Amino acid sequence: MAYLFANWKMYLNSAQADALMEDLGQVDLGSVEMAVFPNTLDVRKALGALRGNHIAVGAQNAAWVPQGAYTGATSAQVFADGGCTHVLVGHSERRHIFGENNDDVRKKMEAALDAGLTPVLCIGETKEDMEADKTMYRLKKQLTKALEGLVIPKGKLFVAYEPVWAISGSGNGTPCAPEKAEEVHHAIREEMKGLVNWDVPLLYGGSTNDENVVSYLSLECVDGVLVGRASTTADSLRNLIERMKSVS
């Protein structure tokens, strides 16, 4: 088994969407899990046109009230009550451009369990801190501060590995070496074994394509992709599910 989570972003109108969640309905997922994420509009749509296919659906982001006078936020409770399964929790977008830190990740990280979703955790590093030689000193404060003290059912946490300035959008969009990728995500492992007493899948993001998501794969620390534009037309997600299928 292998995950592909696909986070829509705010790249699809409507109509793209509509077409997108209809040519998904006919793929076959052999043994690939798989969740999508789209933007708050199209949450509802997809939830009725990926059922029959066994897809996921889950937030890009939640509020950590469950309700109140917060104008322009939907809660993780509001998400769980409309059938979502899982939210993004901390993806370096929320973090960068909007500015959310690691106490808002925590508060968000309560909220989503306590609503019942899988809170599908987004932990990376920026350009600057990889050239300070300080990775995993950013990604263990990231990681301590959103999971320490919480108990969190088996199956309902994931980690995603997204290095900021991998992220096309965020930063240079440059893949990180797979050689690098096994290596933090080995170093990531270890570091949950202190926080969580079950073994978290984990997921690889950052620039990850149909053309490069098999080297990921292959890696013995990574069970998954958290992937972004390449997700987001129907020929480049049926090649990334086909890749997948052929090494999970």
Ligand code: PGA
Second form
Amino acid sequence: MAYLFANWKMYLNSAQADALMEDLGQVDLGSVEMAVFPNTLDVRKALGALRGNHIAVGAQNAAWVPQGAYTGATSAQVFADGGCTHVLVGHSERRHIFGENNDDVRKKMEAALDAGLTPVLCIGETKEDMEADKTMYRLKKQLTKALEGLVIPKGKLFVAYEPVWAISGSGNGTPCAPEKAEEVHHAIREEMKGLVNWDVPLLYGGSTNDENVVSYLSLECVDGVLVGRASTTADSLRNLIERMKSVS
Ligand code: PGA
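Form predicted together with 2-phosphoglycolic acid structure, per the form predicted on its own context:
The next block holds the full complex; its first chain is the one shown before.
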């Protein structure tokens, strides 16, 4: 079994999202466990179109307050009431484009868990961090700030390692060498032992596609992938699923 979490970001217009959901509703997933993160307006449609194929639907971002005078925000509670089960928390684009810091991420983690959502905590170092040999320093800080002291029920958390420089579109789109991904995932797994008392599934993300997905999934510490661009067309998504089925 392997996880495929598809982060559609803001790539698709309404007609494209409809077509992709219709296609995905028909795909044979085999042992691939999938969740889709559409834009907020398409969440309800996704819940209807993907339920039959047992594909979970999550929010790309959620506000930490449940309700109130917060123009433009949608809370974790509202997503949960609407039928979402997952939420991305601390995605690199939220941190680096929208200025969210570790305190914001912590508040979102708490709100997501309070609402009964499963957070997918995204962590990753910048190119500058990497070049200054600060990868683990950055990741430990992100993990500790987000998780320390929280009691998280078994199965209610994923951690996605997404090096900022590896993300296509917002980063440099340089895929992370699988050996490096393994080394970092291993260190994350060790760090997680002091924070959560069960084995949290770890995902890799950053320029993943049908050609390289197997090299990440064969790593011991990688349980699945968080995919952006390559999950946004029917052909590339189907190819990705086929590749994943062949190794999971
Ligand atoms: P990408 O995005 O696969 O397009 O690099 C991954 C992500 O940001 O979640």
